[in-house]
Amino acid sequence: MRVITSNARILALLGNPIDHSLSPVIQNAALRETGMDGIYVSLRCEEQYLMQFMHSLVRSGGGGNITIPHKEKAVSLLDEYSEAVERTGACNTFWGIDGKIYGDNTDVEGFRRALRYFLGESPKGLKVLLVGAGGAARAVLVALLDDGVEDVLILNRSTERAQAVVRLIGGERVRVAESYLDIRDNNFDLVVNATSLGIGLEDKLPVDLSKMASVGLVMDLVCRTGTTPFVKSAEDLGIRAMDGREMLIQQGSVAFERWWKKPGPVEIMRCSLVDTVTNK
């Protein structure tokens, strides 16, 4: 049985909502497997308290993750940050060194690894519909462009926000859909939902897949116990789909490495989610 000492590092997920999060499941499984002296918890946090939470955790020797809706706000609270944070304008992982707050965006590498796990190969040359323009979407876009996709069309409720993402990250291979009409009857090799739609089971679908000419694959970054509504809608149409659990595992493994300076146990993390879903 793992013993947590008085010197244990406290790692926390900060955001709102956080009730759906499976991060504590995978991170505490990783801590048990590796024998590290730490504990991972979820803490509901409003934006006005984000600075206090982050500073308190770092001063006590800990760190954590940032989730919706604070990934962009967290960047302004960092003393040092990675290239991934600079490119995306979003931070999802933080820790302390000599009193300074360091940050990374492990969603970039997490999505890249999850997509390759799903595809079984490089996504080079794919035509992609990316739904969303928040912190998660920015990470996805960076990973897709770095891996050589042919074209990315961004669909977002606010076209201005999507255009801002293109200015920050984009290039010739990135376009913004002016409305849902721009995606009707189009062909996409991959559709990625990078919005929070689906966290609540009553949420509307991020996009109607049946309105497109063809869709090869679907990735829903929403992660919860059970099948997400978007994944179910894809599977009902005969489209192979994957929810956000694999990305959660992969980005969590990278975050574990940032905190503990050793690789995260991916298979243990993956098995912990299988057990969680099975036991629900």
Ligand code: NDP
Given for the second form:
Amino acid sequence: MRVITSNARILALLGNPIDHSLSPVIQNAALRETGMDGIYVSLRCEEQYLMQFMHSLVRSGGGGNITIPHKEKAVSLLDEYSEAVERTGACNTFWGIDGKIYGDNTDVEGFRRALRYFLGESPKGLKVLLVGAGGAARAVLVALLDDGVEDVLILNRSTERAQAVVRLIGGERVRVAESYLDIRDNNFDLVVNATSLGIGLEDKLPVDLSKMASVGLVMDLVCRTGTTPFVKSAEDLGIRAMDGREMLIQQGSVAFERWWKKPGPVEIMRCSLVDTVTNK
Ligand code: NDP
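Right, the form predicted alone is done, so what does the form predicted in complex with the ligand look like?
In what comes next, the whole complex appears, and the chain from above leads the way.
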């Protein structure tokens, strides 16, 4: 039986909204499996309280994750940060060492590992359409460029935000689509949805895959208990697609390692999500 002592470390997901998050499921399953003395909870948090929450958690020996919409704000509250934070301008994982707050963006490595799991090989040479330009899209872009994709076209509702991403991370292999017309009749090896479209039941699709000449594979970063609308739209067209659960597991496994200095139990985390879906 799992015992949580009075010394248990509290790890918290800070964001708003947080109701849809499956992080508590995978992290508590990992804590049960490894016998670590900790507990993982979701805390709805407004931006003006983010600093107090992070400081309190770290001072009491804990840490946590940051989600929508605080990943960029969190960077300004860190004392030390990883290269992934520096390159993406976003932080999704924090912990404390000697009173200082350390941060990482495990979405970069999480996406990289999930994509490899999906492809079964490196994405080197792929032509990619990346939809979205928020914190998650920046992590995806860094991982894709590091892994040698041929080029990335970014499409976002706000073109200025996409251009800002190119200025921050950019390089010769990245371009911004000015409108949805730019992607019509194009060929893409991989389409990634890094927008939040699909979290809400009434959301429209991020892009209409049927308007493109060909699409090899689809990755949707959205996670929910069941198929996402974008994954379904791909599968209806005969395109192999994967939702955000594998990335959630992989980024969570890297975060677990930051907090506990031992690898997160990926298979246990995967099983915990399967149980959640089948119990719904
Ligand atoms: P941000 O808030 O930083 O970015 C949201 C993105 O969605 C922006 O590109 C925004 O466009 C776009 N968007 C939102 N609403 C609409 C709309 N109505 N029409 C068109 N575009 C819209 O969020 P994140 O980047 O942090 O997260 C994006 C998604 O990725 C979320 O669903 C999140 O849950 C998921 N995610 C999944 C992870 C996983 O492990 N599976 C990890 C991290 C994120 P604009 O710039 O124009 O506002």
